[in-house]
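Coming up is one lone chain in structure tokens, specifically the form predicted on its own.
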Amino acid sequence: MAKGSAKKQRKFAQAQARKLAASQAVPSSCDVLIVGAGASGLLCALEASSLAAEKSVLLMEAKPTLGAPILATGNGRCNFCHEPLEPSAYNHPSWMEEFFSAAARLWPKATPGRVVQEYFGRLGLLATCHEGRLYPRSLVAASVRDLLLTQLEASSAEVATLRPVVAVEPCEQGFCVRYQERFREDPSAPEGWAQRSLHARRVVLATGGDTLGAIEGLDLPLVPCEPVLCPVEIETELCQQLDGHRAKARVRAYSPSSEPLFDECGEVLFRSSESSQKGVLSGIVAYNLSRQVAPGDSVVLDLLPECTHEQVAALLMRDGSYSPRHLDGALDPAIAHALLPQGIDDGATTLFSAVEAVKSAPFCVSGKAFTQSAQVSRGGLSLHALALPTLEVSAYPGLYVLGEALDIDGACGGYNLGFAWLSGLVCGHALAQKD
């Protein structure tokens, strides 16, 4: 009954959906397209319809609704930002700098992070902070979402859902830009959807991750995309009996050639796999790990980083004797049992080893676990094809590539989000200044 309820509500939306875009009138052309009603997308319509009313704005969305990516963000509870913003948190270090350098410009007085939590202060989002990342302080992501529909309702930016852009090409003074119709149907044309064009002098693409088809016969440098932020897999069976078990560790992971690549401190959630011979590590500090290791790494945990080897050998040897189970007030006993030898001999098995298998337990990395709910896309545009501050692709003037579908990603806590706000923003004053 409540499967049969739960089907019924979901046709019931899909067909509000569709009703809605269908009454969505869409222009033969505008001054701008946004492509793309995500985190980026939405600031930059809403940046550019406020600073320049006289030009005509569209966004255009593939989904049947606008923001929905921000709502699985942190959990639902919206990480929107870090403050600071560090270069040294993204893949490309040197570009962010001399993004933030190009920023600071529209922006003197204030650092990027501090101009996102402005932004979004000045719209009414009362935040709260912890070790750095922003959320609203209601640790709810509707929160931030709505704030920015409710904007994108008072603006003069038109909207379009249910349209995907399939193509963009560029004319004469502008682009002619190709989309479905995904609520009418053609079984003549190309995936049974209607096909309609218009014509833009200008077009920003914040689609996200891996989603540039429709620039793919522009010849522009593309990297290849792959999930990043989602858990890691690793060589072990013991992670069968740790299933759900976590620990406060020191991570650290190496190249096969002994190459330092990795060093965090975080809670790390030990996860079963399909694969018997296999686990799973979760948790922040193993979705940063997932952006920086590759399989045939190794990783190594220190699971009482807080003690040295000295300390935790007396721990073991409480009373004079070695129990595994003198380790149970500093960690989990399921994890100790685990890792652990039972006793220690004058063998293989020595007060060393156990030691080690707390201070440097050891796995090989063959994977990334989860991808299909993995935070981010890593890849997108070159960031060599794009010139700042405006984000816009050099080879071909008007047209812009911001937030995810751009090769930029960065470690939780709001790096990515944080991102994404400040290229709309950035991007929606270049569009203004535009004649």
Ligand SMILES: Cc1cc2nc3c(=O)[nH]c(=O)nc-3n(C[C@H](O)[C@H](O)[C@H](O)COP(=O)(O)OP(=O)(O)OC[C@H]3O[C@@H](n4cnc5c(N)ncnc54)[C@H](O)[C@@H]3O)c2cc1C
Contents of the next structure:
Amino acid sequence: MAKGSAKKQRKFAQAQARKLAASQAVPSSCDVLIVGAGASGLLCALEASSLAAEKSVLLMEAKPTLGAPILATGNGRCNFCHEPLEPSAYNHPSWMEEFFSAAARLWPKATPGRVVQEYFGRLGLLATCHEGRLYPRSLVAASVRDLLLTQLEASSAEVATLRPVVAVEPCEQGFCVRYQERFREDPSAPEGWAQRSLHARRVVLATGGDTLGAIEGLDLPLVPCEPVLCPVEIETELCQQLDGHRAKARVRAYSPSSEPLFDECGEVLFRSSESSQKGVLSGIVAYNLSRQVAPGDSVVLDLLPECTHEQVAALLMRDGSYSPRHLDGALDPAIAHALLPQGIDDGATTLFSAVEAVKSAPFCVSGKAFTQSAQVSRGGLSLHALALPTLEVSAYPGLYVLGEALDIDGACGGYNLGFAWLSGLVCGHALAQKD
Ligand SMILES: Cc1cc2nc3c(=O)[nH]c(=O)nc-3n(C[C@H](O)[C@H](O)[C@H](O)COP(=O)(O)OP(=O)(O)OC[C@H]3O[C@@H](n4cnc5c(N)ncnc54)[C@H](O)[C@@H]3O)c2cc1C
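Take the protein just shown as the form predicted on its own and give its structure as the form predicted together with the named molecule.
The next block holds the full complex; its first chain is the one shown before.
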């Protein structure tokens, strides 16, 4: 598409989005305000409005469209859950265990993963499962998002887009909520957008990672946010020559005091970083690694985990002579050539060290890489601030926080969406019970 015409289309879409937002009437008060129409906010709005249709539920979103974050998930395929959702896959396993037990009181016949799967099944989603990772059968994230939006349209919940909430303050019988109207300019207002406020008896923050600015003024324990589920940066010049090459590997990590931190098998993608002294490990296993390591830790790659040391030695010493090329049939040749010595001797470069280069290639972690595209933000509202099973903030009754806005993050594979959906369902259920 020509540049000019893409720009025109963008402008047209923006104008349409502003028009739509301006046509959405926002009441001056409501029973429940849900802030953020991502995974957790959508399910919370649907559950609360379906179980208590007499309550006024308003879903307010900063962006022009609802459910937009879902479209980017799973490389556009939406790995929407994992079955099972093991507590150990999260950063706070014991809290997750308690949370799952709370959910089990509401849905005693199903595991947490099945609760999510059955919910989407009732909406008409056909799922496919690969090693526990659940996807829509269409392998298109829009299948998941659009089913939710159809359901929302049929519900009694009201929606309002292009309205970021900027402050939530307790007031008599609820909360005073200030929001911007990002479709109505007002040069005298902060940031140049018109500001409005409404009264909500209950407020649910479902705003995703690193987005709790609206409650900064409240006295709440916030854990600083950092990106996780992203590539890991390592000290090596090798990745410059290995950029784009992949290997199935066992990846282990250790702290400087040799404490084991991580042990997982999967495909590692080598990438180069901007700095020539650094390399980058990417792929799902590296994303999971990024949740467990810090600069100074070490990563050890076993590039042939299915072979013993003896078997690797035998491969390298074919017909009694050593050559790194002997591994060309077992490893990507570029990787074998980069890691292995060209020849061996009786000194420092022995057959043992060549085998070690394949079975225990060590690298020092220097940080995380490409953090702007990290899948999850660790940190948010501390879990100590919450009451279970409702996810209500104990110090501010009537305020609830869900999904990634909480200090919960999980491994790759559907765990993060799994938690987001379930937190929305549990909270929506609790809101429906309140008078
Ligand atoms: C590229 C990518 C791929 C991913 N793939 C997967 C995957 O396949 N499987 C998986 O389990 N997880 C995946 N994740 C993680 C997953 O998307 C999130 O954990 C999950 O979406 C969190 O849900 P949430 O409802 O807490 O927040 P979000 O889905 O992020 O929704 C938050 C919503 O709140 C809105 N908002 C924010 N602030 C305000 C405000 N002040 N006022 C009004 N609205 C506001 C945002 O615009 C957004 O629409 C992926 C993440 C990324 C970035």
